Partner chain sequence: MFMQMAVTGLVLGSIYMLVASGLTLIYGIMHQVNMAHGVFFMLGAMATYYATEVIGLPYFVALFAVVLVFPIIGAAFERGIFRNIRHIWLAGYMATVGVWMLMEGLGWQVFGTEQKAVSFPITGLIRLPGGAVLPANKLWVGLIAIAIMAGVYYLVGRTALGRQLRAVEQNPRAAELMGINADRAMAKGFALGVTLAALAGGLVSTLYSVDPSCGSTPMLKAFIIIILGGLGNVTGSVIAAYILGFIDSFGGSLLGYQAGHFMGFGLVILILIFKPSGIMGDE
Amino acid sequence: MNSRLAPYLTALAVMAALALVPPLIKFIAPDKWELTAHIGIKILLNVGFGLCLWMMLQAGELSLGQGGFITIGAYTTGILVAKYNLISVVWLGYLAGALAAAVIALMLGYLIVHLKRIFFLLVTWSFAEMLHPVLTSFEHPFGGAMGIIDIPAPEGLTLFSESWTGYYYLALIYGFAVLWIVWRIAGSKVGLITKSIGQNDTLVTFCGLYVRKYKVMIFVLGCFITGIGGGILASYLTAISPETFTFFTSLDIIMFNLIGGMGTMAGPIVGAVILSGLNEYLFAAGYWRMVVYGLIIIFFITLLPGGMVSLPAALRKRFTRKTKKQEVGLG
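Can you give just this one chain, in the form predicted on its own?
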């Protein structure tokens, strides 16, 4: 098999296997499918969000404001297709939400991409946090504290007997489309340049490349794709409010990369699967959730900085070291 085709064929095989999950669950345990679909939709959307941040991390952009761009995509879609009915096609609402997120990301990114990691993180966090009082304060166009209701499903999902089955396949397509886009960019010339910028932007500047252009480009693209996911999430929930998108929305996306591992593209995928499943049990914990998050962060930063994807290599290294010590002791 051609080594270039192997990753694509593997991804297609995984996608085909996930596409068979709905009929399989319906056949084995039909009463469990709605819950399984809900978890699957969250995981697949979170995979997309995590990969967008991973792409930005390659350029040295540690954003704690991605929840804000999910909010922008969701609210733009809700305003246009539900509150004021300005767009009758929900798919166009998704596109409008993504464009709104991209335009705001362009304006914000041009001002802040020169900042180093901690300062970039603080500014993006501040941006996301300031959206909450704005959305709560204005009845028009944001719906105030009550938010926006009756957000319709996109055209075509009525083909499925249950809406959650249609949304599962939509989230599956979104997750794998983001994977393909990020994959292609990572292996391209632009990907190599952004990775170099993330490692040493000063050296890249001395090579004659306009660093700000590439950093803004990656930031805008990541927020555009995130905005599409926000629109999908809004129509899936059918109603959104300022409380739908909290600090945890942005924190979770960073946690996907931290838990899975920031070094490889598989990291945010693994992290999204683990944390999305864990969040189903932590939802009722309220702010005790922060205690669990704190313990997770301490554990991975101190004991497993490479994330879960580095665990096999870490165990192998530990086992090899232990074997060598035993051999030396026997000698």
Second form
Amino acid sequence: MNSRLAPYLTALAVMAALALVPPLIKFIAPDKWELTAHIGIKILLNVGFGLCLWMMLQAGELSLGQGGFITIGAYTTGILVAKYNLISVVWLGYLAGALAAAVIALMLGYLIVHLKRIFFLLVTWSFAEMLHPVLTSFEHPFGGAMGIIDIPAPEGLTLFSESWTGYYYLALIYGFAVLWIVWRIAGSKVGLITKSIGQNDTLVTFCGLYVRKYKVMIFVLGCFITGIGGGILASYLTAISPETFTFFTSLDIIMFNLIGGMGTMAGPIVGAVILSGLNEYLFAAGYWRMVVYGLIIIFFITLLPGGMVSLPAALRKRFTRKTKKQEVGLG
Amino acid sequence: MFMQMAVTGLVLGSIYMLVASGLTLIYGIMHQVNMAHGVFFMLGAMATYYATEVIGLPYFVALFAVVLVFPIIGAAFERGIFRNIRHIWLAGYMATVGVWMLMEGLGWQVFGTEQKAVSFPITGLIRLPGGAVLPANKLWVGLIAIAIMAGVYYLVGRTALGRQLRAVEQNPRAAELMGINADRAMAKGFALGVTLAALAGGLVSTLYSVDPSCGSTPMLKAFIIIILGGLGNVTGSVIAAYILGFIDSFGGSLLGYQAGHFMGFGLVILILIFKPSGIMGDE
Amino acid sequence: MADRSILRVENVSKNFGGLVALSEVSFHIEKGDFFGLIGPNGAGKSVMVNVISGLYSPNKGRVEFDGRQITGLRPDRIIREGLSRTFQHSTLFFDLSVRENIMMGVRAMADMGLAEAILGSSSARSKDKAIEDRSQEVIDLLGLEQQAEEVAANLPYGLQKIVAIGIAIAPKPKLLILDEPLTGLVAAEVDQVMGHIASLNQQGMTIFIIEHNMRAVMNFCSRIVVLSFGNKIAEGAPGEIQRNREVIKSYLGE
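Okay, that is the form predicted on its own; can I get the form predicted together with the partner chain now?
Next comes the full complex, and the chain you just saw is listed first.
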């Protein structure tokens, strides 16, 4: 097999397998499909969000404001498509949402690109926090505390008898499209540049590259993609309010990378699958949810900082060390 | 009306000052943004509630107990979780988020969801020159907060512990060469910082009713303050605390809570963009 | 005369707060020179390089490179004018392979756009090829074929210094500035690194080296400038410098 095609074929195979999930579950356990679709949609969208943040992390930027960009995408779509009916095609609403997120990311990114580490994190977080009072305070155009309701499904999705089946396929396409984009970038020379910026940005400058341009570019692209996801979520939820996406939305996206591991692209994917799945069950657990979250974070930070993808290597290391000890003991 | 708002701003500012100075102290010494700060505020409030309303200790004895107990709790967290990972900034940050989630979640289980209030031993109204009328407890809480802050200045400025903390803050390695155990100094700094948060919680519990999430808002305010004041700069934080106290008092009264919230975070973004060293910084 | 010089530093002063790091320093380097800048610790040598390469802007004076004033330009723009430099510390992308490190230096990296990178268009493929070809050339030139796919952090220190030089020469610079390339190397490594630098110079590249290793500087440099406490105290051929009383005094601290 051509090694250049191998990743594509693998991805296509996984995608095909995931595309077969709906008919399969509907055949085996029809009553379980709605819940499964719901979880699947969340996972697939979150994979996209997690990968966008991973891409930014490569360039050394950690944004705690991604929930804010989801909000911008969702609200733009909702305002244009539902509240004022300015756009009749929902797909164009998604595009508008993505563009709004990208334009705001461009302005913010241009201003904050010189900030590093905790300062970048704090300013993106503050930005996301600022959205809440703005959305709540203005009835027009944001719908105040009630938010926006009756956001329609995109055209063509009505082909499916149950809407969640349609959204499942939409989320599937979204997740894999993001995967493709981020993978293409990571493997390209631009990806090499971003990775280098994360390691030593001064040296990148002295390679004759304008570091800020690349950082802003990656930030804007990540927010553009995240904005599309926000639009899809707006349709899927049909109603959004200032409380829909919170600090915890942004935190979750960081946690995907933390749980899965930030070293490789597999990390945020694994993390998104685990945490989004877990979230569905934790939602019913009330305040125990926070306890579990706290324990998860502390566990990964202190015991498995490389995330789940590093687990096999960590176990192997542990195992070999033990056998070595035994050898010493025997000798 | 103006006088009323001004005094309210001063009292709010004094409380913010306690929470924020602890937060900025921890950042200055450990270079760690402590997202669990609000949890210690909440625990301080809860400890005060159980000591006074359940066990029946006098209020000031309860506050004193907070001063005795929270340094130990703080040092235990520092030793148990934060010490090993503080050199990786993201791990340090996320670990404090983890502690926040864990402790607040446990708080809901242990303390329950009902609102709790602590009664202040001094009651009645105080008439101020200029026509403002203020509940006595509010004024006293503000004064106590200022007294505690004066104590912190004494501790950091004049004592051996303060010298250790300042040495570690400036240069941990050089401090080690001077025979200061940087690890222990950082534990002490962290303990001092969370104790200030807990004391603020104990004070606020007499003004507003508290629940396990009551630390979030003060923590948010404290973040805004320490960025305005410059991360690690205690005096900057004190000034910024009163600025925010007045913004909240005047802005909140005139424009509503949401506007105050917006202005606070807007200030943070402006400061971070244009003067990341804060209002007191020299850049 | 004027078109022979590649770098002209004119009356450059730099202060940090009250501290004078450079005071009215002037010198020029001619095309093809092997130029050395020496001086005791704290003389302002690294500050000079940082001013030339745009990391610091001077309080006074100007720097002209290849007939164009570069003072006030962004560092990455200065590099694209054809001036490369290495660093004393943190000289590499330690988690990248040697090949990737050198690719980062190649000029064509700056031309790669985001959209073409994602789509893999024919323009992107031809740029990719140009980058890969050039990095292979540099790898061959420096004899790094064996280590090309290794992670830079795992290389011995001497090879790391050579990779750093590889990044700097990948864009085919007109002037190569080396900030203490020999620090921390053992004798055999010193010879290896200096050998590479000398052969680059023979191929026509102008070299500007800051070094503490006097033997290497005296053997290889054609012209030397000596700084002490931010002032230029001597300039000339190695033989003249070695006999200069000022220089001897500043080094022995009398």
